[in-house]
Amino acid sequence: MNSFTFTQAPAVDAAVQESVAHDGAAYIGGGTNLIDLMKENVARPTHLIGLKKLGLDAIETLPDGGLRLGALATNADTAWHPEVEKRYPLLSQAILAGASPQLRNMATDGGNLMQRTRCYYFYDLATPCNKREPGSGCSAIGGYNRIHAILGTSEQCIATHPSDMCVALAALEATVRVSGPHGERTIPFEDFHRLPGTTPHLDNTLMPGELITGLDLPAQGFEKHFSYLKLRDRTSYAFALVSVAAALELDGNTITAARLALGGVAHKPWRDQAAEALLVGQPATVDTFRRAAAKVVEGAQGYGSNDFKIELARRAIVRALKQAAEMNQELDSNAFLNSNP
């Protein structure tokens, strides 16, 4: 780990000048991933700001019926809180299936969208990789890419974004809130994240000195039928290979809204609308279903050791969406994969 210098902020307005202030400077809250990061040398900041002094804690409800979920609350406290519990449930669900007990309860809200890849090349110094050296190359392709993207890549990048809250927040179409050097914006959630393209070394659409403030969820929770289904290696402490966020509306037997995201399968957390439309007005059967996860994958490629997530993500879709519609929230993953969906 390099040398550095580390202040403690008072204020976002104090935390963002100091940002401009110092190059190489990175904020940092509960330091779940950063810290890792600067102990493998992947990520090198020479000054960072410490932001637990901002008290952007609190979880509130917003007068149009939302819910703001200040960017320093920790996952634990978010996932356990009232109103996301009966509000947000589908919320809850992804944070709880993520990490373990120990980091969520260190882990912060901003902090969750600011993780980077855990590819296997991207923490290995000694193999090229255009994320962390842009220009050297991909070794995930053409490598051992067992975890990797198979939705919106690139020829320079094939990882993926490793959150579960942030699948969640996807599907419940959360808005980002920043302040920066020119003041304070709004980002959409699906604009937050990029996918690869030709700059895969930059994750997300945040302007230098940019510090995340917190989270507004829209009033609509989907808190009636919902289903975060989680595909892992192990149930413990492990990334997910394939995860979805289903969110249905039912009018008796009849979709009359739906989201879908999903997890483990692009370098962003990804949500598909057309997939969406096609549920929206139609009986909540398998067959629908399916039509809709054949069009989430109809896109999908494969990289040779994750050729397998094409089939496991469409039917992890299935499954879910019928979890939704059922509210049958068990997560047997092993009873699924020995299912045919």
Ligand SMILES: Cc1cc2nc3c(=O)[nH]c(=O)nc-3n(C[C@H](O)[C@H](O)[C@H](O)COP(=O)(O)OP(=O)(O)OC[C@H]3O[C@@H](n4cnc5c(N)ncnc54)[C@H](O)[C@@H]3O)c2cc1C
Given for the second form:
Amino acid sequence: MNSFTFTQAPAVDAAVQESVAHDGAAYIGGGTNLIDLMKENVARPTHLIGLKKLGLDAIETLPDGGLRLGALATNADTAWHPEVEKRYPLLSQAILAGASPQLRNMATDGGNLMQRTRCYYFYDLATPCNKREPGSGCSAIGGYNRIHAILGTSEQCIATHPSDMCVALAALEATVRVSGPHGERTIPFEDFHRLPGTTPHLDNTLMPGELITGLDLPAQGFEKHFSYLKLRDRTSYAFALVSVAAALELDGNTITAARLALGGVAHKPWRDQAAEALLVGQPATVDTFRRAAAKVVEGAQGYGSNDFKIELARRAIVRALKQAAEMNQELDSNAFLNSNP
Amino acid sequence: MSPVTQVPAERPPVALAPTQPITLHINGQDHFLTIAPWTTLLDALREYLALTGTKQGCDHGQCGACTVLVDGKRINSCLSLAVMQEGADIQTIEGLGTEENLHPLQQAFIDHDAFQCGYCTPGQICSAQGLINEGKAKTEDEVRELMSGNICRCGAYSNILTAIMEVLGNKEDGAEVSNAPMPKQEWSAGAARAEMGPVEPAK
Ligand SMILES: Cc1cc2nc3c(=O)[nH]c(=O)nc-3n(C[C@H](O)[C@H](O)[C@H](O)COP(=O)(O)OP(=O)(O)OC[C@H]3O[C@@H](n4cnc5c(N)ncnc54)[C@H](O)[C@@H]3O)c2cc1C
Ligand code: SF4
Ligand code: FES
Ligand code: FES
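Would you mind generating the form predicted in complex with this ligand now that we have the form predicted alone?
What follows is the whole complex; the chain from before opens it.
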């Protein structure tokens, strides 16, 4: 680790000012990603700004029926908050599918959004990596890329965003609340993370000095029909190879609302609204789910070791939608079986 | 000097960060330290306070050997800075029981042979105490899932599970475990076991 100084910021304004005043300053939430990267010398902040005293750890109901998650609420407290468990169980399930109990007790909701890719070359200072060192090249293209992206990649970077929580937040249409040197603003979740393009060193659209203060969830929680399906090399404590957040509203067997987002496949949580549109108004059958799945992987591209992810994603989408539809439903299960080819 | 070991003349000397005074509240006692900000909680415990019960395995949050309790919640002390823990109530394995008066988990680990080399054990026990405090895990599968942050290189998992189940069971007879039951929906790993069969033949 490099040398740095540390301050515990007393308030949001003070934290932002500290950040503007110090070249190379970084906010620190739980530290589970930043300290790891500092130990590897991938991150080399000169000044750390602690956020624990900002009073941003509350989870509160909003007047419009939504829920506000403070940026410093821990992943564990969020997943096990009674309102989240009851009204946004998809979010609960996604958080609990990630990391370990110890890490979830430390990790903050703001920090989770900001966690960096797990691309092995990004972590290895001895190899070229455009994300770590712009212009140096991408070692994953033509290298080992089993965990890498199949959608929205560029010739400069094929890294994935590793979060589980963010896949659920994308499906639930959360809003990110931000405070910065130029005041406050909100960012729709869809616009928060970005694709690599020619500037893969930028993971998201946060501006320098900006601090995430919270996340707002809209009232619609899809608590009746949802699934977070995470596929990985072992069934616990591993990052997703492919994950799917599926959420449905059903009227009888007809889909009246649908959300579909994927993790482990792109530089950002991959929500596909065109695929969602193919679900709405249709009967909840495997045939319908297959059409949506085909739409999602339409433009997918493998890079060798990760080719398997395309078929894996397609099947995972069908299964997650099926799990979501079958929840809380007095099912005519034959409707599903009969539509199998 | 060889060109390899020679420091280039133009490189500025590395400035050490100033140390800062902190107070850590550990196992019911205040400890005063003057340390550099980069000191992890794990290093502070082991290198400065001689509390070597807490172990260092991976140093990257992946093994759980360094698990301690902070305000009753289990965390990885290798990924936290000591300066971030001022004002917190820290509990290490040294604070869980004494040689004369073992903690129920310590006794259960001995009774069930829940270790071989013992390196992961302090972390396992602190983690198990955290699991009991959370009150979420009741069944063996739930305990397995919620103990997955602790790796045992010797593979003592089945006896670790038995030891924890015993303490959990005893708790349930008493008054301390009174939390709501787990939701029926499988919440941990996505696919339910019954659904693991192939559902989607390739086209
Ligand atoms: C072994 C291991 C396994 C893991 N497995 C999984 C997994 O399976 N699934 C998964 O989703 N995640 C996993 N994680 C990642 C974990 O979820 C993240 O490290 C965690 O969510 C980051 O949160 P934090 O508060 O610790 O962030 P920090 O490490 O404190 O910060 C991360 C980044 O966010 C910035 N930041 C923090 N807070 C703010 C804020 N409020 N505003 C602006 N910037 C901020 C920091 O400057 C830093 O750049 C794993 C981590 C480890 C170590
Ligand atoms: S995929 Fe992205 S993060 Fe990985 S080596 Fe290439 S540029 Fe770096
Ligand atoms: S030493 Fe902390 S998790 Fe391995
Ligand atoms: S007993 Fe040896 S690592 Fe667990």
